[in-house]
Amino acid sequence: MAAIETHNLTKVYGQNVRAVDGLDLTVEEGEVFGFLGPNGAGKSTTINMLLDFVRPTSGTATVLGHDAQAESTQIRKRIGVLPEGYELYPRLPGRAHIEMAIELKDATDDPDDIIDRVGLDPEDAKRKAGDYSQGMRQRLALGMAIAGDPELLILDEPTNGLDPNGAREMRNIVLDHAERGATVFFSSHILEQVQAVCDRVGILASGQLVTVDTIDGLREETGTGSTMTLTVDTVPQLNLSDIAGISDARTEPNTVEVTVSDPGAKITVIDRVRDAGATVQDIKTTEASLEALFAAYTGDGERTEVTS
């Protein structure tokens, strides 16, 4: 059974604003699925339809085998949600928020265990939530979401407003929950966050699902696999155009740079450079980042790379 499944899911506002347009999506049980797209792409609208906060114009959605509209009560007992723009009770201590979430889910969790799992200091948990920093608020909200050990965790922009350390800690909490056997649906416009935690990625643009694949699969599909840069003592006369799996080749003083869509082509390139009389002094490979893949699929933004 899929954790989330939609067929032709569509939401139209007004006369012709198609916030979500014919979405066919399957999220398998046990995976961390990244739902990627810029602000306004339709990610939050999709989540709101999965949670029955917004009714679709047409199409269907099921969550954990239940119809998202007809059986929303059964769904909410089995999921945890960290919504974008959530509200806490400013006069209520953090621990009381966790206790309330446990009670609402009719669970038997130890509040202190959840407080520890999300990295909230026990003394801070005694303070009013209105005094919390953004990072503490995010931890508390995630603690409420994981109360009851939900089978499915839905996160809408969970790292918004966090500094790099806070974002890394949030990712670790998400991965810890996934290792416990849960499915995680991770919606974000921050590409590096999705790349760091997700098994598969779906790219949404203008309400339509552009593609779904693993990060490696997306790289292979777009031909943006990696760039290999060889530092050499001298740049020889080279012809690399006949090597399968090479989409581009450039030479600069003391460097040969090739774009590789097939990893097996790297050894062939190195051998060809050496056979031409050059000594390879250094090799650096950079994988195409998720930003580059997003640009390749949507035609938006600049391609950037991260060194591996």
The other form holds:
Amino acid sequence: MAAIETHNLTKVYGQNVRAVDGLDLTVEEGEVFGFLGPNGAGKSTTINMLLDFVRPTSGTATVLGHDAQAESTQIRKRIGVLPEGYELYPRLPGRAHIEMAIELKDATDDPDDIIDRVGLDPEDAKRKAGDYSQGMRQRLALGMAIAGDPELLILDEPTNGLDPNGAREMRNIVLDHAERGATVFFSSHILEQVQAVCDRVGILASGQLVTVDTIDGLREETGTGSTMTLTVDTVPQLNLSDIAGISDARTEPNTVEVTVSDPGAKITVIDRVRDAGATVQDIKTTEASLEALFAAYTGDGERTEVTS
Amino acid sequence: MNRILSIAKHDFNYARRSWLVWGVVGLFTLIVVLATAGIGYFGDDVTGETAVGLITAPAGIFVPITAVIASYLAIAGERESGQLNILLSLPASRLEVVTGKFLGRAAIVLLATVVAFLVGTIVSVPLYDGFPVGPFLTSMVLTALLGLAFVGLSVGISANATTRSRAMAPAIGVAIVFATGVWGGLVNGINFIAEEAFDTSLDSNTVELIQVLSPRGAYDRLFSAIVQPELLVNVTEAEAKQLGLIPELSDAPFYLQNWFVFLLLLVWIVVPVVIGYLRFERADLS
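So that was the form predicted on its own. Now I'd like the form predicted in complex with the partner chain, please.
Complete assembly follows, chain above in first position.
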């Protein structure tokens, strides 16, 4: 049974604003699934339909085998959610939030245990949530989500507003929960946030799913590998086209630039250049950024590169 | 049921941390004490019966105000800020949320009413020669019902509103129309126009029915019918009925009998919440 399954899920606002447009999505049990897309792509609307905050115009959604609309309460007993645009109760201490989550989920967790798991200082847990920083708020909300050891975590932009350190810790908490066997559905508009943790990603653009694949699969599919640039004393006569795993090769005075889709091809290229009599003075490789890949799918942004 | 009580408990705990709510409760207690003990302190010949007889004037306005302030943001405020997203991410149905919120705010208003009347009793008993504690506590029960009617109205409004400001206007409107003399004035105005322009007048029972259709009207009527007869000092019950202090129930139609007026108050407590819930259940929340 799939953890999340949608068929032709559609939400139309007003006359013709198709926030989510015929979404067919399957998230398997036990996987960490990244739900990617630029802001406004329909990620939150999709999640809100899974939670029955928003009712679909057409199509169906099931979560853990339950109909998202008719059996929403049963679903929410078994899942943990970090919803979009949430707010804590500013006058209640952090701990009271965790207690409320445990109570409503009819769980037996020890609140202190959860506070510890999400890395919230026990002293801070006694303070009013209104005084919390963004990082503390997210930790507390995640603590409410993981109460009752849910089979599925649905996290809507969990790293939003966090510094890189906080975002990494957040991902670690999520991975920690996934290791307990839970399915994780993790939305983000930043690919970098999901690539490290997700088994598969789905990219949503303008309410439609443009692709579902593993990160590596995505790289291959779009043919963007890494680029290796060799600085040489002289450019020799070369034929590199017969090397497997090379998609492009260019030479300029003093440089040889190849685009490789298979990392193993790099050493073959270097050997070939040296065998031809050139001295390699420097090697530089640039990884095709996933951001560029993401931009290619969602149809916006420029191709940017990250030096590795 | 457990979840409803859990929501109600957390809601009560949350609302009781608001200074605004306790400010209004404190003010209400002060008003009840002033209205009962205060007039006895300043006027020598005021009896405890008179003091209790006058309690509906301040209580009839301030309990509804307390109830509206304590309740009108119960759902709309959380919907606008986003606490509702947290609550509804947990296993709570929308019905449980509305019911729990109603119970939480009802508890605040009941507590406020009980505290105000008990403090009023404690201060008044030594002050008057034979303070009528029984009738005073009966007024407390009626006042609590009136408060609950306004909790019901406000929670119902709150469940329908998407933002704070959209909850505020109707909540204030409801308090003005149904808790002050506006409704009664309206009824009398209609009757006056009927007499002047059409040379006809509404049957007095009909006028009274329209009066008791408002929660404040029902409250006033129940007070005159139940508490007032216990407070007569120098007049007989027959004389009081002739003076209009006490309604004549023996020949009154069913809709002016106490049981029916009670029912009307219960309708105010329950029906707005149900309507609010039904609209809330169908709403897209995001």
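Note that the coordinates shown come from a computational prediction; the quantities given were computed from them, not determined experimentally. Positions refer to the first chain, counted from 1. Under this definition, the rigid core comprises the largest set of C-alpha atoms superposing within 1.5 Å between the forms.
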Open item on the list: After core superposition, I'd like to know whether residue 59 moves between the two forms (criterion: C-alpha shift of 2 angstroms or more).
Closed with: no
Open item on the list: Aligning on the core only, does the CA of residue 241 end up 2 angstroms or more away between the two forms?
Closed with: yes
- [ ] Determine whether the C-alpha of residue 43 shifts by 2 Å or more between the two forms once the rigid core is superposed.
- [x] no
Task: Following rigid core superposition, Cα shift of residue 278 between the two forms in Å - done: 2.9
